[in-house]
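One chain follows as structure tokens, the form predicted on its own.
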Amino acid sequence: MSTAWNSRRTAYALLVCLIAASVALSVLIERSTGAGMTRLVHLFDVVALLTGAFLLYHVQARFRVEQQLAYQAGHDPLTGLAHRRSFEARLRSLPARPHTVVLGTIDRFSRIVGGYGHGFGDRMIIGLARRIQHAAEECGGEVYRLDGANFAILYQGRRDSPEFDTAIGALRARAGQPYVCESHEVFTTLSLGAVCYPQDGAEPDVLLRNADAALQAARQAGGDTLVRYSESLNAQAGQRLDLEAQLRRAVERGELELHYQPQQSLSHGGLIGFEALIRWRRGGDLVAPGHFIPLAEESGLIVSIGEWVLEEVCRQLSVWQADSGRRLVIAVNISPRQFAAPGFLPHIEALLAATHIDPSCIELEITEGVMMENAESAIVLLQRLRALGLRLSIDDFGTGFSSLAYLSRFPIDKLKIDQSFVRDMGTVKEQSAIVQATIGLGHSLGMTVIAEGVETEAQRALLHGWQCDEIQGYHYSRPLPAKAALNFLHGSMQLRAA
């Protein structure tokens, strides 16, 4: 606006100067004759020409500025793609024939930013935006950047056509190629949700809401997939919102409880501790952890729930140790968001100071992926937790990604072999090799090794023969409510005494 105003002011000043020059020239003409008058006329022509050139220049400059402002108002400054408002305006102007709207997001992008920084993330977004744009435009699509790692693509035609399947295949193939920057190689995938205009919505807000429901379903399915919208997705989204609202009240209503799964030593066969597993009893029925734990993680409720779990474990330890007089170790799962929360360490410090629990009776189970997202800061935090006297273990080892160079620096007491390897280790030689290698690795690093998901005597015998230290699973015991777990503890003490 200020540039345009300056252009007008400059042009006005030039016109004033031209008028003044004309008046002065008129006076001179009255006083001049012959050749002098001719020169003055020529001079007037030159002044008029220069004035016209200046005016034309300023008009063109104003036009360019207005064009630039109009472009910036409709495009994303990072990628140069049209942005959300442009996309919504495009949807409002669609002709009444089938179009397919695809919303997409880059899977695990926050993990990439956490590992390599925001600058790397911006450069990666720029590179992927070019790939997505090329792949889409080759199939007649239009690409828009909505925000963050989220894109929108508009295709002509229906979402159930062969042409659309070809377009999506090309898009996923192009996005799946490794991205290399600053000596880092990153493989990316896309979660995609598709809706059809006007079948799935004639208004932009309805169409976007339905497309987002399909996108969220793709993310919940693990990513790297396309979900086509159906009406049931909105019902599921509504149910998730209701479930989240109820989960927010679960702690204050006393609906959460802990079950404890016993862990067995393979050297002497006795009980060595429990793993605390959270359960939600809603309306008298238990809600499967797989239904509410991901929701709690996504919404951030897992932080407050995790704090409650630690408090309940400390309380339960005090009760059991006073009842049995025996020292026990209880393992507690720490979620990624809880581990990254600023108040995580202060809460544990305050809890230990208030309850006077022996810190070595609490074992924090943390996934390897969480620690590798920002390995250096994770090492510092783990060392501070270890300095408090807490025991630390890597949960679900082998299912994430890790660096042996970092693993040797983590102050870890225990490796837990994921049940996915234990389940088929007796019949799949590759699984058997992974389990044996993990046991050897853990022992070489001075760690205890525990296998979860042990359900048969044959599995237990194999692990015992491979010198695994501990097991956990249905073969030894299912997770038990607190009272039943105390009875299990008493029974274990009687067996050892006998």
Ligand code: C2E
The other form holds:
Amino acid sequence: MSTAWNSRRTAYALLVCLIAASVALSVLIERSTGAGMTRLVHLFDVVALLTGAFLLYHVQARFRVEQQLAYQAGHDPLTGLAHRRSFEARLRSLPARPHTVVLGTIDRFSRIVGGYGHGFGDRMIIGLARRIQHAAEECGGEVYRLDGANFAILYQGRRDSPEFDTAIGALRARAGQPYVCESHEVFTTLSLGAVCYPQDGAEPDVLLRNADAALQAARQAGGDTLVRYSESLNAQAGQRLDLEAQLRRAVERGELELHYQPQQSLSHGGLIGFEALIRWRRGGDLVAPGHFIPLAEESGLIVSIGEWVLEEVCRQLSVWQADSGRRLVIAVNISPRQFAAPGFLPHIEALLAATHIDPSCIELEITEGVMMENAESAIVLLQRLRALGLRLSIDDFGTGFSSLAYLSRFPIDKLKIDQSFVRDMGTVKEQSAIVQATIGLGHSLGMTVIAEGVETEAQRALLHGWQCDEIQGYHYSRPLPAKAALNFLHGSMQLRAA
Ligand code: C2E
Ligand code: MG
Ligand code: MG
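Give me the form predicted in complex with the named molecule now, not the form predicted on its own.
Below is the entire complex, every chain and molecule, led by the chain shown above.
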């Protein structure tokens, strides 16, 4: 500020000197005659030229500053791309020719930030913005950064044209290349939703709402895909709202129930406990969690559902322990939103105090992504849960982005190897290597290791040979309703007694 002020003062002082010099010269010219006058006229010309050049320089500098300010007002400072307001302005002034608007988001971006930090996230956004820009501009597209990991691209032409297919193919190929930063290699994918102007909406608001519906459909399909808008997408959104209302009532009407899948020790072959898996009895059907847990998560209903699951597990534990006289562990799945809810820890504390359940009989299953999302605060919460005496496990291990540095800091008792690795470990060399390495990793960090989705004797034998501690899967038992689970418990106790 003071440097700019000083240089401006110097410039004005110089201008005043130049003007004073030309005034003095013109007075001298008036009074002089002959050769002296000619010299003075030349000198006056030089001073006038200098004054002109000086003024021109300043006009140009001012023009440059104004241009820079106008650019900054319309662009995102991180990536240098035009920002949301510029995008909205562009949509308002589209010529009456078909254009395709694509909204895109980087899949699992918050997990990447959770795992590697915000600085890494920013550098990744910058790198990806460049790639998206190159790929889009090669096909005549314009790129805008909306916010966070969200971009918009505007192409000329329709969303069902071969040119658009080529442009999207190029964009996804460029964005999908591994991103190397600070020796980490990260694979990214994009979820994309496309709408056509004016066919899918002539007004910017409608166009953006429909593009967003297409983007959400791409995310719900698991990401790494493009969804083109169709009217049925809005109908689907309506159906989701109906389903949400039904699910809300299901909680009140007691239509949710827990099934229990037995877990087996590979050292003594006996039952060690169960994993509680939720089901929705809807009409005559039993709906699997895959069909309603994501919706419950999105709508926030998962918090009350999760509380009900924990309460039901405590009730079931006391019934079974009183019936069998045996100490059992029941694992409970904790969803990301439930884990992040402020009432999560107080609810568990109150529940343990009210039921007098031995906390070490409850194992909370948390996925890697949830822990990595906000690793430092996750560590604090996990430590407090551990201090209550609860057991903690990482569910679906190997499918998320675990940072090994963090893994050693999480107070975890058990690693659950995801069933996708177990499924192919007999036939795919790499999968078997991953399973063996995970068992070794878990043991060296002092954790118990359990393999999920064990369906065959061959898989059990391999895992036994690799010193895996426990298994869970159809080979030992499918998930069972509470009554059948109690029978299973009695059966396993008789087996051990025999
Ligand atoms: P998960 O926690 O990884 O649970 C294991 C899933 O694998 C269960 O599916 C189980 O039935 C299935 N499974 C077990 N053994 C085998 C096998 O040998 N082969 C195959 N193909 N599958 C096997 P389910 O019950 O459909 O649950 C799916 C997911 O829903 C669970 O995955 C968990 O993430 C979630 N979930 C279930 N119950 C709850 C709950 O109470 N709360 C929350 N937040 N999520 C839940
Ligand atoms: Mg689980
Ligand atoms: Mg699992």
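Residue numbers count along the first chain shown, from 1. What you see is a predicted model, and the numbers here were worked out from it, not measured in a lab. C-alpha atoms forming the largest set that superposes within 1.5 Å between two forms make up the rigid core.
Annotation note: for the two-part rigid motion between these two forms, residue 255 and residue 233 are assigned to opposite parts based on which superposition fits each C-alpha better. Domain motion between these two forms: the smaller of two rigid parts turns 20° against the larger, based on C-alpha superpositions.
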